[in-house]
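In the block that follows, a single chain appears as C-alpha cells, in the form predicted alone.
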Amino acid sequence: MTAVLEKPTRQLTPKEPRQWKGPAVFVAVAIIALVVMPLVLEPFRLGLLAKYLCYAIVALGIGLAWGQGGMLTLGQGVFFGLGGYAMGMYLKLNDAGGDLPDFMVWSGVEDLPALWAPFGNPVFALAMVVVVPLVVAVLLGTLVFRQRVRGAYFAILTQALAAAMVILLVGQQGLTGGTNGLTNFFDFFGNDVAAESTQRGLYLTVAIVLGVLYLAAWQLVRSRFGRLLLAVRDGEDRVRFLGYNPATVKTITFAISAVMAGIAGALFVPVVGIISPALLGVVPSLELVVAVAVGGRFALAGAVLGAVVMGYAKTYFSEELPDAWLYLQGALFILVMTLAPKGIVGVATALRARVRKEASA
C-alpha cells in the first residue's frame, strides 16, 4: 500500500495590524502634507515648509548613507549645490532670454561661458541635475571605498570636499556669481517665481518628490542589497570575506544619497530664489548631520522628521534668539548622542515598547 503525499495547502490569513500600521503612517501624513499644509499655513510658512523638505530630502540621503551603510558624509552640500546650480543657471539664462546675466555683465564678462551654453536647455538641465552629482559621487566613492578609506578618514575627506568647493565657488565670479551666488530668478518654466499659486505648486512638488523617494528608500532598505548594506555598515571585513565586494555597495549607496542632494537643491532653487556657496559649505552640511543623528539616523522616517524639526527650530529660535540658536544646536546635538543615541525615533520606539510591556503584564 503506497501512502499518498498531500501538499499542504497555505492558508492565507489576512495582514496583522502591525503590517498595516506603516503605510497607514504613510498615507496619513502624505494627507496632512498635501492637504492640509495648503490650506491652513500662509503662504510665507508654506514657503518655510517647502524649504525644511527640501532639507529632508537630503537627509534621507544621509540616513541611508550613514544610518543604513555607516558611512558618515560631511558633504552632502557639494551635491546639494551642484543640483542647485544646474538648475539656477538654467533659470539665469531664461530670464535673460538670450542676453548675458545681470551677474555676468556686472562682473564684466563680454561672452558667454562654453559651460554656461548647454544649460539654456531645460531637458539637459534637469538630466544634469541628476548626471552630475551621480558622476562625481561614483568617482568619488571608486577612489575612496577601493581603498578602504573609513570612518573618520571618510568622514573628513567629504567635509574637505565641501569647503574646496565654497572656495572654488567664491574665486569664480564671472562664472559662478561668486560669494552672492545666482539669485534674482524671476520666471519657472513659464510661471512667475513669487506668484503665490507657483510657490504652492512648488510646495506640492516638492513633498511630492519627497514621498516617492521615502517609498523607493524604503524599499531599498528593504530589499535583499538594503540587508546587504546593513551587514557592510555592521561588519565590513565579514561581508568581504562572505565574497561579496562592500566597496561597490558603499559606492551605490553614495551615489543614490547624492542623487537625492542633487534634487533637493534642484528644488530648493525656486522654492527659496537663491543658491551661493555660503549654503553649500561645511556648516551647512553638519547641520544637516546633526538634524538626521536628532531624527535618528537608524531610521529613514527619523532623518526626514530631524530635518523638519530643526529647520522649523532654527527658524524660531533665530527670530527669537538669534545669538543663541547656535549653542541651543550644539547643545542639542550631544544630549543626543549620548542620551538618545537613535534619536527622536529611538525614543518613542522605546516608549511605546515599554507602554506596550506595562499593559501586557
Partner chain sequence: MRNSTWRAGAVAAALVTAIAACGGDPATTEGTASGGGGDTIKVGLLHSLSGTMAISEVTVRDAELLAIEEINKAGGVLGKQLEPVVEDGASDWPTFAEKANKLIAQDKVATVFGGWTSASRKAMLPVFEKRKALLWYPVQYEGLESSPYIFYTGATTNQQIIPGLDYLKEQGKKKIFLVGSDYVFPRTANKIIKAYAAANGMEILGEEYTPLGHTEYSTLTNKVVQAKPDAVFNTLNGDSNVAFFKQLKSAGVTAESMPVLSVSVAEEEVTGIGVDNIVGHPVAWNYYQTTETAANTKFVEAFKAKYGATKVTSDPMEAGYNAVYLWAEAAKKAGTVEVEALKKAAGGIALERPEGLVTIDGETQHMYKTARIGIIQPDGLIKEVWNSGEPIKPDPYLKTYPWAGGLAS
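Here the structure is a predicted model, which means the values were calculated and not measured. Rigid core (definition): largest C-alpha set, two forms, superposition within 1.5 Å. Numbering follows the first chain given and starts at 1. Compared with the form predicted in complex with its partner chain:
Once you line up the core between these two forms, the Cα of Y52 stays within less than 2 Å of where it was.
After superposition on the rigid core, displacement of the C-alpha of F298 between these two forms stays below 2 Å. A displacement of less than 2 angstroms separates the C-alpha positions of M310 between these two forms, with the rigid core held in common.
Next block: the form predicted in complex with its partner chain, after the form predicted alone:
Shown below: the chain alone.
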C-alpha cells in the first residue's frame, strides 16, 4: 500500500517549456500503432494487441481516476462488463435473427426477456455502452463522494461492487449466459467477425478510439478542471474551503473513467469473441490497477503503457512457461514496484532528469 500513499510527481506548476516533445511522441506512437503494427504482426498477434489496447482504454480511465483524482477504483471491471454485455447482447440477438439466443435455449428460457428486446437495435445497444456505465457511475459517485467516502473505503466499495456483479451475472443464467457468458458471435455489423479483414479493422478502431480518448483525457488533465482534480486529490478539504464541491469533481471524473471502461468492454467483445463474468470480477479489475501501477499511475501514458506491457507479459510468459508463468508475472510486478515505485514512466522521467542534469553540469 505504500505506493498508494506516495506523493505524486505532478505538481501544480506551469507547463514545461518544450511542448513539442509530447505531441511528437504521440504521433510516433500513433504511426507505429496504425501503420507499422498491422504490417509487422501476424493476424493472431494483431488480435492480441487489440485486446491489450482495449485494456489500455480501461487503464486510461483508471489513470485518470486514481493517478490524477486519487480515487483507487478496484471495480472498473463492472463498467467494462456493462459495456461488453450491451455489445454482446446486440451481437447475440443479431446472430439469432429473431430466434432466441443459443444459451437461452439450453437454460430453459422460452420467451425473450423484456430486458433483452431493445438491444436488438444497434443504435440503442451502442448508446447503452456509454449510458449504462455513465448512469451507474454518476449514481454511485453522487452517493459515495457526497458522504465523503474515500481512500481505502472507496476502494473496498468498488471491489465489493465487482464481486456482486459477478454473482448477479452468474446467478441469472437465462438472462446473462451465467459463467459461460456470451460467446459464439458470427456477424459484426455485416462483417464476419472472425475474418482477418474484420479483425484488422477492429484493431484499427480500437487503436483510434484509444488515441482519441487519450487526447481527450490529456486535454482534461491540462484544463482548469484537471488542476482542480489534482487539488482535490492532494487536499480535498482545502478545495472545499475554497468554495468548490469536491464531490462533483470526483463524480465527473469517476463517470468519465467508467465510460472509458464501458467503451473498452464493447470493443473487447468483437475483438476477443467473448464476454463473461470471469472478465469483470475482482481479479481482472485488480490486474488492471496493477498494470497502471507498473506503467506509472501519475502519467496517463504510464497507464496505457502498463496495460500493454502487462498484457504482453501475460501472453509471453504463459506461452513460454505454461506451468510457471504466474510466478514470472508476479515477479515482474514486484520487481517494478520495489525498484521503481512510480512505474516505468517514473523511471523514464528520472533518466531524463539525470541526462538533463549531466548536460547542464
